[in-house]
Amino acid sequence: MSERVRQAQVGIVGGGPAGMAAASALAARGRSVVVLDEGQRAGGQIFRQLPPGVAPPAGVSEPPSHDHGHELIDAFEGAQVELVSGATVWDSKPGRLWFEHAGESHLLECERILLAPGAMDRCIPFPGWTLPGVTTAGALQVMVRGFGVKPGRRALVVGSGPLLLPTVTALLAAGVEVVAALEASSRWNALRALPGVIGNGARLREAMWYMKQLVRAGVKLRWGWTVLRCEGDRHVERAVIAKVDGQGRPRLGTERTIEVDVVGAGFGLVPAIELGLLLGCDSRHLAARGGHCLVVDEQQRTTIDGVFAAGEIGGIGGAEVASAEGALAAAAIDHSLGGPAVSEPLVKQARAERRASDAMLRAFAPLPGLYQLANDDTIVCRCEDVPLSEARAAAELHGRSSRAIKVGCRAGMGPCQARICGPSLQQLATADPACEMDVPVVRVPVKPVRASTIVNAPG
């Protein structure tokens, strides 16, 4: 067998809290296990960890579900798991992944596949967005929690749901002053949230140890707030910010600039659910779980048999579904494979947390006055240089599918194959925040890798 062709019971795409669950019971229970992660340790997104020989910034405190982050890699450090570091994976197919590694092209054969992905920031565009120093809520996180980079000296940090306070807190252990925290969303909004997470301890002390750093801080969270643009000379300088009302539309006369250097905004989450397309996986749309994601059944088992998934793959959840899905995903790969049957009680935990899940997510939905905040000549798809205008243009044109306004104007079929523009895409040209995103059009490679790794792929 080459070297480049390695064998296992069980692959696994992504090392986030459902892989690193997963595996670590897969291996419990005696099975051969491989994770394919992009990261440079295991962790995911969540509980992302900083690189070999980096230490943390001192005095640095973390939010109660690092306990459980920390436990989990413990744990699946410890197990008898293969971990790929880097590995991009391309392409597959049942019971076959390829992925790059180090420069070279690999192949996994396996009898099970879990997708534990994640999900990709959801970006909703605005006037000076491409500036430099205007980025994403979690690539900032990942400068700061997975590279210990410093961005820069004042934040704003902006969006709607969860992601953002995790991005707030990181930025101040990094030493950035955050100058302003707008959450679009009403106070109202996540108010009726509470009935359905009540009952889930974790989630209410997870945002109470949130809110008390950004007391400590001094950081106002403003609700019923977002960014109306950005402006600077190569490089963003100030930010333009304004109250909305009930649907995101910018209120007037409520407009205040602030000096900034760093601007991180958040709309939410987009299930990463290409490979389980390219598989053949079927898929539906759920707007409050982030769009299109993958259908599972109550033990994660997708449509295509040997292929399960976990995590926000099957729609956002957070970190806690995250973890319950893969726990409950490698108890019933070991029963696929000769072991013993699902308990119901990982059946149960997993439910419950989903339920909890969607009651928050629901609070937070990208509002409809956030597709007005883009004119004419912002800039909507990055890779080509697409503007607004251009965009519209294609849709009257064309269309209204996402394949029609690409062919017009070639926005979203540039490197990134529409992850960036893709999500808000149809809703932006269309002028219509109520367009339903198609489902996304893969093709290998499903992830930029080289030319060599394609050519040379074995198997």
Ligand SMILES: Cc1cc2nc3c(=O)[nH]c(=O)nc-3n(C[C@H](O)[C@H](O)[C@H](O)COP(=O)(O)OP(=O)(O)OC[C@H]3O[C@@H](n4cnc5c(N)ncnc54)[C@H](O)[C@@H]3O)c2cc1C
Contents of the next structure:
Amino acid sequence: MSERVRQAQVGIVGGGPAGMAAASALAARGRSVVVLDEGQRAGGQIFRQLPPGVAPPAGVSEPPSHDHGHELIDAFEGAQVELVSGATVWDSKPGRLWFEHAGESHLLECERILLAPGAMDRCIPFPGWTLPGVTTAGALQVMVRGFGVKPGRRALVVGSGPLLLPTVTALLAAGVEVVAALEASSRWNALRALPGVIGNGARLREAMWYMKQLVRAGVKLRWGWTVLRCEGDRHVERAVIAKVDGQGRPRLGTERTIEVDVVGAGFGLVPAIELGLLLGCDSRHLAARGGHCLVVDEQQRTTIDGVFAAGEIGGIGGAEVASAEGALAAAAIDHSLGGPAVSEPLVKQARAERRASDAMLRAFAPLPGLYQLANDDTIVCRCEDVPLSEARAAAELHGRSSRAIKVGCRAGMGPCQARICGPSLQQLATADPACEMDVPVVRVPVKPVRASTIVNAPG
Amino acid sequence: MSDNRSSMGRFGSDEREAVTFSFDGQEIAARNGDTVAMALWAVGEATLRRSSREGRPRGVLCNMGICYECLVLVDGVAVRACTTVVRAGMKVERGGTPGE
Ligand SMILES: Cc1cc2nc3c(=O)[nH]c(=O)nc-3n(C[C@H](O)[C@H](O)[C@H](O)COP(=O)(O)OP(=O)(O)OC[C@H]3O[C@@H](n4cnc5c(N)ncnc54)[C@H](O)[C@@H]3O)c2cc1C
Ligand code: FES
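If the structure you just shared is the form predicted alone, then what does the corresponding form predicted in complex with the ligand look like?
Let's see the whole complex now, leading with the same chain.
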């Protein structure tokens, strides 16, 4: 890429299911489209591909949803779309996306922006979560499915939500023994998800496929269990696990110690809304959908003119929601540029997928008791090395807002820009899991780039 | 050094070209396309930096460029090990404080 300023009718951030579906549909309508994605290949988080030259061992199969993924990727790769891989979008205004690519500063000028940046794992601190070998559930998936690296010998997978299952199957595919797979939510809660799963053929098939893999490997998903702490000298060596009650509070006397050398912890996902906030879009807090979500209307329009959003950014929903909303956003964008009206079936499809996923996510509503796992010494802000005791003192002294807590103890001031601690900091510092959550504060660059990229930004 | 050399590693078949780089002076064999974090993990090196106040070992948390727990020095510059692709002859050192 040599031109530092380029133009397209539509600029899309993110080449996951939402971005791919939108890009293919827009190209089919004759629109010029540029997709910017940080990753090296199309596919997003779910359809992550191994690098060329690496093959999984024989006998490893894929879940049924990946058929749909291959179709999406094939259509996307066959479409008249320009994908810029390895492009990090770090600033945006309506009609403009600034990004870094191969160390150079670029600007995409576009008439419409579609935000489809997906989500990230939610972390809930517990003693020992900073030990090397303890990662997010997603990190282990990336390791196995993106790099062909074997995470360890004996694994614990712990947290809450549908993503624990693909984490377990990824580990099994890599030949790792999954010693325990713990879902904090109770079996009773899980029953509430059933209508959403049974009412949706694709979701039911997907769930059955995962269950079959677990049964075949002799791994039991234990409902109503979580991790109390991880221990080890310089690397995780063991984990203490326990049963929790319906609120996620550990039950005394149920502790058990297991020897593990890798732990994947994922307590659901958090929508990546930073670019939307930077553009001035409204957000709202929807606990069941992962926290602060971008507000979109029935045509995927945000509250800012010319800016659309699709997929996890509007709330956690999974790949089916993402691709349906991507297709809908494409039709709405095309219409806003003078194309035909948005067809009703596209709207209906996206709404139906959202309903199904909302119904399923009800089973995994965040449990307040999990915020009691951390003790005084547990680090809550990993960048600035701030223990819970200091965050509590800051909240007491300076106030319960995220800003007050930050000023008081530096939690959230480090380079991750509070992406890791932010989603749980207020609950932890105020010891009130039901506290009102402030909208995250975003600053430019929303993703770290070189100083030269900012100084040399075109436009 | 970690005790995990035998348990971490790779799986499946891998026909990529070998690339070597140094980590705290020690030679590491990686594969073309690996990130620094994954190349080190595959040989059992999970500690990538020391924490800012207490000097505790830290390593990969998110593996997707979000958390900054994997900061290392590559040829003297602080970068995220999980988003930095290995190059032959690269000089990598354990990172310290994730200063801005
Ligand atoms: C680690 C992980 C693993 C997952 N595994 C599964 C699974 O196995 N099964 C399942 O059903 N769901 C899985 N999910 C949930 C998954 O996010 C959704 O199902 C689906 O991928 C959402 O699609 P999307 O298009 O909204 O976002 P994504 O697929 O997340 O795609 C977003 C893309 O945007 C890019 N991006 C984000 N910000 C920027 C930026 N500033 N500049 C440039 N590019 C950017 C990212 O690199 C990414 O490729 C996983 C999620 C995560 C985080
Ligand atoms: S492990 Fe999170 S940024 Fe590298």
